[in-house]
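Next up: a single chain in structure tokens, the form predicted on its own.
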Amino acid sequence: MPDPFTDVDTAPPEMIEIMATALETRAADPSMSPIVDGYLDALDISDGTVIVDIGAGTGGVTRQIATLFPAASVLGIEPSVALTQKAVELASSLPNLSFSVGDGAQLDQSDASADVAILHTVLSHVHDPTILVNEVVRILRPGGTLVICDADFSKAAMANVPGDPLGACVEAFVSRAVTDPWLTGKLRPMMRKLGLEVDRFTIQNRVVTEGLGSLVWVRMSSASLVSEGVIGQPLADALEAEYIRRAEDGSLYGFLPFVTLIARKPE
């Protein structure tokens, strides 16, 4: 099954709704705050700085950027019409923020028109990341900053014991909804090949022990398995109920490492 995040608008409406909800839930999850705050705090932003968030989804992180840097001009670019419409609805109160539908591999922006470009959990869903990164570098001014933040899905886990059904949900999610689970280990060699100077490469573990932050692993994997005829809806409902039970009684344990890379375009 192809990664639904590569072409969201072709997914069934119920899957698009699951993805949109998951993006907003993850953006609001306290376990993501140290990861996003870590790279935003590292940015040198002044009045008039142009920040482009490519693959913005519903704009959860893009709104955080615009709120933190009110003097900057922030643009979120997202290939999905459905997700962009949601992003626009949620960002109506931020005058320095706008969204547009666009393909990250063929951006409408002019050469050297952006000061900062951000790829937040995008490249692990791309078949050829170098094409997208090359295009992002094109729109960066000389000395501009590229931020890549992505998950090492090869190490995603939610099992408490061998044979744990929630662990099986994670395996099903990664195999069906992630294009390259090993993307993060390839980032530094990719930057060297493209001639970018890496300023920072950090790893932070996202551990989910409460809330609905990792429920997407269960919802998307079980919805896919139901559509494939592998399981029935009663089992899908039971898997979601089990996640909620663990979140409520303190036995939930979701683990996912995140890598943040900050690089600069040569002057």
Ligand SMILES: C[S@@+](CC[C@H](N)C(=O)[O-])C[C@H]1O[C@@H](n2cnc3c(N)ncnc32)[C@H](O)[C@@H]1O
The other form holds:
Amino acid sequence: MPDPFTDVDTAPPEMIEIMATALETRAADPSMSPIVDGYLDALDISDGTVIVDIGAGTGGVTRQIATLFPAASVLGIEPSVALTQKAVELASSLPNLSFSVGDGAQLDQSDASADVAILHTVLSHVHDPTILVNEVVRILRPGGTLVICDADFSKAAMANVPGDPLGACVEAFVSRAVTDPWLTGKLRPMMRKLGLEVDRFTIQNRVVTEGLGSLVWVRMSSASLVSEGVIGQPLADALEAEYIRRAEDGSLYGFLPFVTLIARKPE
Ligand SMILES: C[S@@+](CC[C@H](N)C(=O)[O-])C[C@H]1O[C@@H](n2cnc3c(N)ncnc32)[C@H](O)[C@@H]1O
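Let me have the form predicted together with this ligand next, following on from the form predicted on its own.
After this comes the whole thing, all chains and molecules, with the earlier chain placed first.
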């Protein structure tokens, strides 16, 4: 099954709902705050700064950006009509934030029209990240800032012992819902190839020991396995119940490193 995040609108409606809920749950999860705040704090934002969040999903991170920088003009661009509709509904109270439907590899924006461009967990879901980043760099002004934050899915884990069923869920998630689990190790060579100067390359571990922040790994993989006829709904329900049991009794251990790269377009 292809990564449903590469073309969200072609996924079954119930899968789109799972993805939308997962994105909102993750954006609100306290374990993501140090990662997102880490790059937002590093940005130099003044009145009228144009910030473009490409692959904005339901806008969970985009709303955080618009809230933190009320004097900036924030635009979320997202190829999925379904996710964009949700993003617009959820952002109605933020006057400095707007959304439009668009493909990051073919943007409508003119050259050098943005000061900051953000790609938050997008590139691991696209087939040719270099083409997309090149297009994003086109709309950045000289001296503008590119932020790429993505998960190193090659190291994702949720197993407490070998053969742990929740560990199998993570493997099923990565093989079905991530296009390139090894993307993060390719980012610095990509920046060199595109002529960008890397100011920062940091790795922070996201460890989920409580709450529903990593339930997406179980929900999305179970839904795929059920639709493929590999498992039945009773096992999918049991896997979700097991996740919740661990979250409640303190034995949950979700682990995922996040890489943040901040680069500058040469003047
Ligand atoms: C894991 S989601 C992340 C969404 C959002 N950035 C967040 O962190 O909540 C990946 C997003 O990338 C989007 N995406 C996939 N291909 C894209 C492309 N070619 N251009 C822009 N966005 C794309 C998907 O539609 C999806 O919303």
